[in-house]
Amino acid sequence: MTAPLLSLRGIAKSYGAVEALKGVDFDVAAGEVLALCGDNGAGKSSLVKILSGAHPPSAGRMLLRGEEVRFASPDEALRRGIATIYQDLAVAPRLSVAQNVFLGSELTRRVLGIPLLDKRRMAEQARGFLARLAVSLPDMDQPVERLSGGQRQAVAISRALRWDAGIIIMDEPTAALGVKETAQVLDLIRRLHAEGRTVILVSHAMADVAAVATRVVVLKAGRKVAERPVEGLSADALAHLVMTGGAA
């Protein structure tokens, strides 16, 4: 059997007297789309924000290609190639497309010794991601808010990767999309699979789940309650595997 790409073991996660996460254990294989569900309350946030770097566990153990792993900060996640593209997807709106793509991770050419933003070649490879993803922007240079919200959620998947990252978070990348943008995100799903990276998508809607996750994890108050392959399993099938946690 293939390693898992990431493992998880007894993470635990309290905030003084509130315990969020309660020893969960699961895999992720490379490749993947992993889809994780539970109601609000159920510890996926706490997840996420360790998974990131943005908060250490209380207890427990993460491995990421067979090596224990403790993230500091978001950034060394980033950089160990777990990116995380959150619901408000933290782009600069105001911003061009391009810069965006690069944000943090500027080009730069020299001129008389002076370093200035490569623009230029910033475009031409923002352009060359979001053709990685099918999805064509004629003008760089725009900024941002000008875009629609799967446009933005391809920019900042572009972003995720410029960095190469070969796990990507995706929290809620549906909420508050309509029908054609939501069908636009869950296309830029199916891409990042075929290209072989591992998507951790965390979701309440269970269309979205069964259209593009090839196995869920459910989370209720704080434990791993179901893990099972989405296969078969329709948006009601998985309605009820969040709400009973597989219980008859």
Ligand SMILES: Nc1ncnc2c1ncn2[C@@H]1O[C@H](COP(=O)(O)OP(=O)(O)OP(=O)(O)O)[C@@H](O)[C@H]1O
Second form
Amino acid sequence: MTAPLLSLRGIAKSYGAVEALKGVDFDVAAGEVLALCGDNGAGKSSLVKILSGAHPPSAGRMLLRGEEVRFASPDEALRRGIATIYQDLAVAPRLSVAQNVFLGSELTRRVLGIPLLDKRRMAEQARGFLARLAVSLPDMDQPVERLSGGQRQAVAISRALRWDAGIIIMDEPTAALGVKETAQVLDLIRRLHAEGRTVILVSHAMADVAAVATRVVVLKAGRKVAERPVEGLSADALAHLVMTGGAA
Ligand SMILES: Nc1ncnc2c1ncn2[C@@H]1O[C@H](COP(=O)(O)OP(=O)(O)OP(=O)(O)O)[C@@H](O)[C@H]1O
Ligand SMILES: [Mg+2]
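Given the form predicted alone, state the structure of the form predicted in complex with the named molecule.
What follows is the whole complex; the chain from before opens it.
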């Protein structure tokens, strides 16, 4: 048997006296869209921060393809193929589309031995990543602050594609979006899934979960209370699962 792509074992997180996570175990298989659900304060974002390298766990182990990993920073997680997209700090608003996609990993070319930013190649590649997401923007040089929320998410996801991240984590990607933009983000997730990438989606929107997730893990007060395939579950059934943890 091959090891799961990602395994969490006994993951706990305390902030002072607050126990946000109390020993969470689950596996993530390659290529699934795993929804992480639960009420406010259940521990979802705490778990995302651990997966993304932003926070160390207080206890527990994380295994990537069966090998234990500890991330000292989000950059380290990114280098290991785990990209996280936060709703609010997903993009740098003043920077251009291409600059955002290549933030911290700019492409350069050498002129007389001197490295210069290769703006043309970055714009071309940024356009290519967006095309894979079926998003076309007229201008790679325009600041991201002029884009819609859905387009910004596409830019943030393009950054994950630039790193060729196999695991893309999204924390409430549609929370601040309107109906049309939400539909666009769900379409982005479907495209990542079709490319064989693994998505971990934190969401309160059960309609979104029903539409794109393959499996759901429910957290409640820092513990996993349910875990099951999403196929055949309506948004209402998912909401019930989150509320009751699957108890009849
Ligand atoms: N930096 C922090 N310092 C202290 N307590 C924190 C911190 N971050 C989270 N907590 C606490 O940990 C618990 C879990 O919070 P977390 O943000 O992980 O929940 P969540 O499931 O993401 O909630 P929401 O749905 O509201 O985003 C909460 O009780 C919260 O108040
Ligand atoms: Mg949260």
